[in-house]
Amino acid sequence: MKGEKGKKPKNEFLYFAWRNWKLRLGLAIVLFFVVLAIVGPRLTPHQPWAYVGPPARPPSKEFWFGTTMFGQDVFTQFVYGLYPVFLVGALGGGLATLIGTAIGFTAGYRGGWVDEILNTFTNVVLVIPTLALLLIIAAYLGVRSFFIQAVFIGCTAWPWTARAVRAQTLSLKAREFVDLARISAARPTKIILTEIAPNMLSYLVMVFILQFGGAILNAATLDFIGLGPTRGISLGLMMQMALLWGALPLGLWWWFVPPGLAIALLVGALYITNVGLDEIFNPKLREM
């Protein structure tokens, strides 16, 4: 591929996703969050759960975002409610990255008995309804933390990827460059390791992203709903405290729009990037 002088770019990925806009706009958003959740918590002098002044304040110089209905300080709530969206994603979106590739891997490579098995075990768990599934086991736990969340969503999301990289790995090991692997008596596992997983290493990075994203819509739910950790800040658990205590038919808009926002800009900007980073890797829709 040659540049816009004719000349080959010496980084051939950082020079169209320099390009790419879509990948800019999304890592742009994502950095916003990711730096505000680390600075932000220092931009304030108040913690989530003090009440530092007159309830149902809207945004003004002294609370930029506003007061909650009992006179906390909805900035310092938002700011400290991002590390924890974060920590579940990555978490959660982690785990169930791992598990299904290692499934998907074994499945696909093994093949026989083994992938029957596999297989069926995971369109077992990818018909069990996952909220449901979450719902009734976050119901049962006394006390519950954004670790345990993460562990669960982890656990019941990994289904599809296991079938994806499962599929990837079918038509990878019937090329040639698997084959010489399997001549020079090399293990399966360093066959997959080294032959198999660095061919597909841009579309798990994909993977993760996706999951990444989905992670943090499961927590959202769970938290809006009341089955959020039971100690600590969320944007879930800001938006689940506004539903409780009416804000929407009282007008507290600053209550519960930042945190919505905030969600909806962080799923919507790793699908950007997925989308982004999809039209980079794939020749055939990068743009010239």
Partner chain sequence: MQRYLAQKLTIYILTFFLAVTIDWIIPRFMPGNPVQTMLSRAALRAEAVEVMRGYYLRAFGLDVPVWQQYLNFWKAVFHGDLGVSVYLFPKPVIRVIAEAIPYTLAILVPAIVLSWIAGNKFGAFAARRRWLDNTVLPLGYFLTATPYMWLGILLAWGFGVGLGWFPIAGGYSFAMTPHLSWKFVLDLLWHWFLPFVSLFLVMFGGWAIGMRNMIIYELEADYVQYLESLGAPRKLIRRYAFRNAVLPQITGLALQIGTIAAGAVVTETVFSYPGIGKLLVEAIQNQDYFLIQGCFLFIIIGVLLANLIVDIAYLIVDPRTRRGMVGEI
Contents of the next structure:
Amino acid sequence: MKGEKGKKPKNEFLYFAWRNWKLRLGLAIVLFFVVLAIVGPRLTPHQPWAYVGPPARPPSKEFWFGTTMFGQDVFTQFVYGLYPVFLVGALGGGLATLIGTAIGFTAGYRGGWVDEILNTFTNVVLVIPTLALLLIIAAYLGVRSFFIQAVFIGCTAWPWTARAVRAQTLSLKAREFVDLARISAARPTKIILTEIAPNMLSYLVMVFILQFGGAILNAATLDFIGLGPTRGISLGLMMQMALLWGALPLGLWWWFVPPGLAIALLVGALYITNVGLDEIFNPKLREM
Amino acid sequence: MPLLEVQDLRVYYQTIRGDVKALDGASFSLAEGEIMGLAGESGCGKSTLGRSLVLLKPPMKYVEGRVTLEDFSLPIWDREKMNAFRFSKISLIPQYAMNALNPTRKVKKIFTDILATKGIKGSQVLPELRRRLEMVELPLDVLNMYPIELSGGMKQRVVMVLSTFLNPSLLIADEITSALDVSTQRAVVKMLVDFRDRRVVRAMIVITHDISLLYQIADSILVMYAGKLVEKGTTEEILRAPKHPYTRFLIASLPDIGVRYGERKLEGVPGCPPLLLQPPRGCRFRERCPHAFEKCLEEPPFVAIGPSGRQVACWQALEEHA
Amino acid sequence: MQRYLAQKLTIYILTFFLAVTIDWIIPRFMPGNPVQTMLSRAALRAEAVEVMRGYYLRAFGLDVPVWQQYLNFWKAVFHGDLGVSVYLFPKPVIRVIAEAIPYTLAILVPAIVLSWIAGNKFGAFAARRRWLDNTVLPLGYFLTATPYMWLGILLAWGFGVGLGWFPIAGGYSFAMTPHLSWKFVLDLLWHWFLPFVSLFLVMFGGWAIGMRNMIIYELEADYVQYLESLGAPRKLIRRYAFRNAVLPQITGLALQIGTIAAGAVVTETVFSYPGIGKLLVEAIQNQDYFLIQGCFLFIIIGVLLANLIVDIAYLIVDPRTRRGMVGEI
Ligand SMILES: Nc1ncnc2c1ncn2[C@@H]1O[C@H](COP(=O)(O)OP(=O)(O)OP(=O)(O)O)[C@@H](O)[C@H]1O
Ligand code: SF4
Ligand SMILES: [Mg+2]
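I would like to compare: after the form predicted alone, may I see the structure of the form predicted in complex with its partner chain?
Complete assembly follows, chain above in first position.
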């Protein structure tokens, strides 16, 4: 690619992005759920916890996703439950990305004893089973909200990101252009902003997407165990309710299928988007 | 009858912006025992030429051309069929020789695994392997080491031994000295000549930026410019009396033997090589050529001048000759 | 090699230290008087309240300085004295946990090992085979993205309720008492199957995809190009690529152990499978703090041991760490 360097068209990224079916599929699904989370609550006249119909009814014209054991509308619960998914995903995933990047980057860039300490710390937190930790924290601290949940998740999910970012930083640091900048005595912040950050941006986008998906799964697990936010509805909570109130033996599949399916589709779509992006950023991975 | 004959070989790289015409019609031949140097600026298509004779795979695209090696017509466009010729008849020491060995296998294991695919038992060839390692001045211990335990130069020599182990008729060595210190370079160079003298290989293409290296070992030199062959002649002819204006620049820009032309910009040659995506019509050196004249809008043919088999692709040189 | 192990052990010891400290701190951070809070939160029988109050006071040892309390906690941990369960009063926590451990191990260990092997094999097979790749890939991602509990619920619904092939709750039939006979063992297996499959499937997707991606990276490596230029057949190339791709997958296993443990917790909950996970959730729901502490401690110990085993496996498989050439993975 040496010869053609100067002539790289701007829209090359978009060109490959559009040609990549993984990216298209992934984004389409994510977008679908985003729209549903926004529009959904307006499509239903009910409130998630209100008893609005006969109990345990299968899907019908009136209750699109059927009703729960108590006559609550599953569709209403479902669309209201989507919003916190995105909230916790974005917030928790964003926080984890931020912390991980900051720690990994500092460790990799500074090196020496700073690296030693941060790296050990990262490895320690990495080994601690996050969910067990979240469980006991959530169990002891009574008051819980989506916000606090997201913060907890963000504060425990960062270690692998820190490790990955550290490795990336080390490899970038070893490259020529950073050396050049350093020789020319550019200030560290300038080197970071002009030389390293742009090269790492695509990578961080992918990390964030993975963290986004991970946060959604973690939140669903917490909610399912009954340690979710004390107020509001969530998809994990729906599944817990369904299991707790005998949806299984009674065969009320419409109660537990939609929430889990939505999570699996959404997180799966995020992962596939990531593969697509990876192929776009790494020409070598493209299918010929 | 030459050992290797390449006719009108065209190999492009497929990219979204179109085909990069990195090798645009190459015809040349190699005689038995000949060591041919392949020179030219970075990006002119030297590695592309070497690679397409051995492993032509996407994004490279075979367009046209014929390659004949010892009476066999090589199916270079067919990745599977070429396996019958690779390693045993035609072999490559790649430019990335430093990374060419699987890092998690011991050197010995790499040898035996590969040889096994050609139906050769590792234990049978151990004595020969020892001999070859001695030839490149490697201790026998390397066999029990992992590639990451070896220095760059050692890895390079291991790759040399492996690539030449089946005595291929044609060996293509791509930039094998560029990452080595001077004394290792010398050893490697001696080895290449040894290989030829001992008939391990029957002919060799040595791709390099280091003209002094060619001066030491090459019988002939082929110069490329922007995907085209521009001149071929004996080493003496090319170094003493270059005919193509580009070759002249190349030689003149060498202040002393030992400096590689790739490391400095061609002095006195304004501009840079054309992009190979849409190369200009006519002579590709036209923009930079001080002798360019009307005729150069047409493409100069790569033809023999004189009885020595010397070839050149330049209108001016042709007229001079005529 | 020693350096590598020493490094890892340091981290595990630090982690253990930190985890025990967290375990000790958290109840003390609860707002208000912890003993009172605990007693009022726990649904206790009347006669138990007094016993528990006295017990809690002694257990927390709130009358001595804080550092003494902390030391006492460590002593207790090393003596295996984790207190008494409130919810299963008066069983000692350690015994409750000891009874649950075999169940957890029974579903986790085979699920991890088998899914890892099968997933890697399958992912390697699918990589760069266009048709397989394009169908398997989305499916695999869907599987790893599936919340563990949802897959469990689906399986229980389909094979338990719908087809009636497997029970959907418990470690063995209610009518039975644990004893050693073929009948009981079969009953155990019968209850074991769905939770196991549920864990297996989710992990399988993850490993298959991880392997597929790793292989694709490997196939682009220079050494593969070189092998190709030497006319090596696909089989050899894939074998090399697979071996190299397995290494990061082992590291991946270490990274995943925490998540897998979490998966076991919810899977056990779905199937009311009597392992540590279900115990923990019940302990939380019943505000049984000593049991929570105990479960957390044992999960940590399990995770650390698992990490250690993975490290040793890595040492065996990767010649480079064995020779001390790579400090860290
Ligand atoms: N994978 C590729 N895709 C597209 N174009 C490529 C690719 N590889 C090489 N090229 C183009 O083909 C041309 C020739 O490349 P080649 O590697 O043969 O050069 P070279 O003469 O060996 O250079 P060097 O001396 O630096 O090794 C270059 O202009 C380059 O831009
Ligand atoms: S053909 Fe014309 S432009 Fe090309 S090198 Fe010869 S004189 Fe120069
Ligand atoms: Mg080259």
